[in-house]
Amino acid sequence: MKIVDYKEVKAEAVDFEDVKDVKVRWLISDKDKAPNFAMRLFEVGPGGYSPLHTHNWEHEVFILEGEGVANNGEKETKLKSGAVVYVAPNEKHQFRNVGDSIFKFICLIPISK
């Protein structure tokens, strides 16, 4: 079993191609030798963003604090705490912080095998 504060996990700059601000903490991976999925905690900072992008897995997400927008590419549907957002497998999906503090997620994805 593993318990930590996440505050004691490192927050990594997201380094990739038309993301900014955003750092991610891996909560829950397979480092921990978790078999199936992989728990991150986003945090976008005032104004940042994610890519507008797809991928072959689904994201289950849970919107702890701040707000923000999930962008399918077609519309922005505004995020707030407490929200829940299933983004399926080849769907394109961008969060982005539309607020004026720090934009928390919760997401969870499956561990490549």
Contents of the next structure:
Number of protein chains: 2
Amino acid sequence: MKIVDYKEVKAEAVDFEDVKDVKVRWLISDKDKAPNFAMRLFEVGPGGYSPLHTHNWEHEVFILEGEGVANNGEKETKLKSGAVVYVAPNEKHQFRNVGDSIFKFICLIPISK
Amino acid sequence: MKIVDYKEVKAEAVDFEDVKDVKVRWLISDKDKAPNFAMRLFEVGPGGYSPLHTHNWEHEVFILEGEGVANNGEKETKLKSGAVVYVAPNEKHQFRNVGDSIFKFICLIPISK
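Following the display of the form predicted alone, present the structure of the form predicted together with another copy of the chain.
Below is the whole assembly, all chains and molecules, this chain first.
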């Protein structure tokens, strides 16, 4: 059984095109021999965002802290602590911080894609 | 894109042997056509617990609120908000509330087991 506080897991800058001020912590992954899906914690700084994009795998997201929006390419929906987001495979999506503090959420993806 | 506050999802009593005061909300599941894994939110009342058991699938857990312990059959480890727990397939496990308020966590499992 692996037990760790998320703050002990290294935060890595997400360094892609169209990403601003996003860090990721890989909380559980294939490095732990997790067979099916990985858990990450994202921290988006004020004004920051993930890219507006699609891919053929899903996201399951739980919002922990802060104020953000989910953008599906047509509209934006506000997100706060306790919100749950399911992004289906091939669905356009982006997460943006619209508040003054860190926008934090956990996001799970399949390991085999 | 499905977006919902977890409080809008129905909480169901977990009614098995060796379970005390546990409710589950199925936040994302195959009902949403999630192909690989499901997200649940568990709320364990003061003094409550899940069963000490094993099964051949994994759990990926993120603690949201309250004070609990993870029991692997040999020792107990304290859990609080921000803790991450990976339970491998066939590993003995139990979650117990040791505080005065609701012990809340999200727990993901594979859909095909």
